[in-house]
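Below, in structure tokens: the form predicted alone, a single chain.
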Amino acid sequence: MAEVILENVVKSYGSTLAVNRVSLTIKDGEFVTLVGPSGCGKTTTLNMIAGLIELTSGNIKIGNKIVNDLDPKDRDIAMVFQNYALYPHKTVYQNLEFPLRMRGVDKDKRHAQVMRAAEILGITALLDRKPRQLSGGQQQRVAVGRALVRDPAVFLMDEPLSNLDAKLRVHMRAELKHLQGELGATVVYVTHDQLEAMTMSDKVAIMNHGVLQQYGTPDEVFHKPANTFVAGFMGSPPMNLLSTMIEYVDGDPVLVGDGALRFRPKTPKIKAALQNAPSRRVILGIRHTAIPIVQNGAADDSADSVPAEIYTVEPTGDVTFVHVKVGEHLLVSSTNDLRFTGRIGDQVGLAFDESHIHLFDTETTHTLLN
């Protein structure tokens, strides 16, 4: 396996920048996911690593070798595509064997490598079947097996689970991550699904409009988002982001939003961030898990809670999502209290957990909390 390094990688199509100065290091044996909405540049970046698209500028290194001018076959990579790209007229065995045959590997070694991959992936019983005789999950295993037999330095995977149903996708996420851990493989994985990125990756590279927004562990990008895009993209439901103004009462900062939103922080770190903010306009970010509903019935003005009105209730079994209106703001809270009986129109109070509050500058959208 090998390390992959991107140094100020750019891809432009005329005046359009598809990928804009992306730099990141994928360590040997890491599972790294490029994630973002459609058109963010993640697949273009993957295709540049593969050699399928030529760079406009920058460098790509695989195993300490600059590969900018190398053909895909000379980069020691193997790709798994969204549509699996299996040969319909060939058996599973022949599909697995094909890349080895093209590389001139002798027959006995080809057979040994195919059988090893089939055993690892649990598809030995399928070797005589054609792709049309396989389920989606089985086809996906064959596609991974065809990459695996090559024993490449790097695996590149372009949304390989997107064609599977929800239940099978969850199962195959675990299968792929387990396989990667067993092999110690370097994997660069592309998806638009942030849950896939969070559950499978050692590190996540979040992209938008061709720009790398943040690169870090799933825990880092979820709990310490670098900007409002990352905060709103990672997590389901996404983080609540509220436009507020800083006012001062008795020398202490207070965040004031539209209507009834008025929040007076007590934590020194939050106070200091607000006092040092470059402007009075601040975006308050808080996830649904950090806004517990602390009371039912009429809101108590003397309590340390924000008065709100229930807009709608979404029970999902173990968690109930509660959409609430605070002035003109619509927020999502949640509770795992199975006895929760709130209904549309009920007046409630919300507690803001200050240990999980995020603050962003309105102009730059960058975090104010380091």
Ligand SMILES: Nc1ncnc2c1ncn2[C@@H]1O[C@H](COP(=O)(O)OP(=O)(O)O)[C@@H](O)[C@H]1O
The other form holds:
Amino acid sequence: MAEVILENVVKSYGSTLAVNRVSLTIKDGEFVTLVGPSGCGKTTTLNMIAGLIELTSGNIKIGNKIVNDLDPKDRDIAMVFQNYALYPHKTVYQNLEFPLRMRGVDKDKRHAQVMRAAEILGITALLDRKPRQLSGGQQQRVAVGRALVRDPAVFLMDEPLSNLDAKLRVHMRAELKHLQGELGATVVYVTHDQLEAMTMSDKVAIMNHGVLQQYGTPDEVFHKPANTFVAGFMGSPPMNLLSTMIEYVDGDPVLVGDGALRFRPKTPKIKAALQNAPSRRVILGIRHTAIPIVQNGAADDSADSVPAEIYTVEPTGDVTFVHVKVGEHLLVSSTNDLRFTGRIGDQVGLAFDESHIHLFDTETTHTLLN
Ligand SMILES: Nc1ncnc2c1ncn2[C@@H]1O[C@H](COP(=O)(O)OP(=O)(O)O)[C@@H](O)[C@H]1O
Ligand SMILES: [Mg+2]
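Output the form predicted together with the named molecule next; the form predicted alone has already been displayed.
Okay, now the whole complex, with that chain kicking things off.
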């Protein structure tokens, strides 16, 4: 296995910057996911690592060697595509064997490697079938198996689970992660699905418009988003992002939004961030879990709660999402209380959990914390 390094990688198509100065270090044995909305440059980045697309500028290193000008076959990588790209007229066995044949591996050794990959992936019983006789999940395993037999330095995977139904996707997610851990494989994985990125990866690289927004562990990007794009992209439902103004009451900063939205921070860290903010307009970010509904209609004795009106209620079984309006702000809160009886139009109170709030600069969208 090997380390992969991208240094200021650029790909332009005419005036379109598909990938704009992306720098990343993927350590040996790491599972790194490139995630972002459609068109953000994920596939282009992966294909440049694979050697399927030429760089406009920058460097790509695999195992400390610059590979910019190497053919894909000389890069010691194996790819798994969204559509699996299996040979339809070959059996599963022949599909698995093909990359080994191409490399001139002798027959006995080919057989041993094919059987081993088939065993790891649990497809031994399918070796005589043709791809069209397989389910989507089975085809996906064969595609992974074909990458596996090559024993590459790096696995590159482009949305390999996107064609599977939701249940199978969750299952294969766990299987792929388990397999990667067992093999200690270096994997660069592409998905538009933030949950897939969060659940599978050692590190997540979040991209938007060809630009790397943040690179960190799932925990870092979720709990310390670098900007409003990351805050809104990672997590579902997305983080509430509220436009507010800093006002001062008795010398202390208070965030004032629309309607009755007022939030007076108590912790020195938050106060300092507001006092040092470059502009009086800041974006208050808070996830649904950190604005619990604290009272239901009854008179409020918690002075800090913000009055809100229920907009809609979405029970999902174990958690109920409660969308509420505070003035013009539409926020989502949640409750694990299975007996929650709130209805559209009910007046409720929201508590802001100060230890979980985020602040972003309105102009730059960058975090004001850290
Ligand atoms: N061959 C191409 N010619 C022109 N533009 C391209 C080409 N390939 C990709 N693009 C553009 O580059 C951007 C990134 O595309 P892509 O890497 O496929 O995004 P993603 O995989 O994140 O959905 C998009 O705006 C896309 O339209
Ligand atoms: Mg793509």
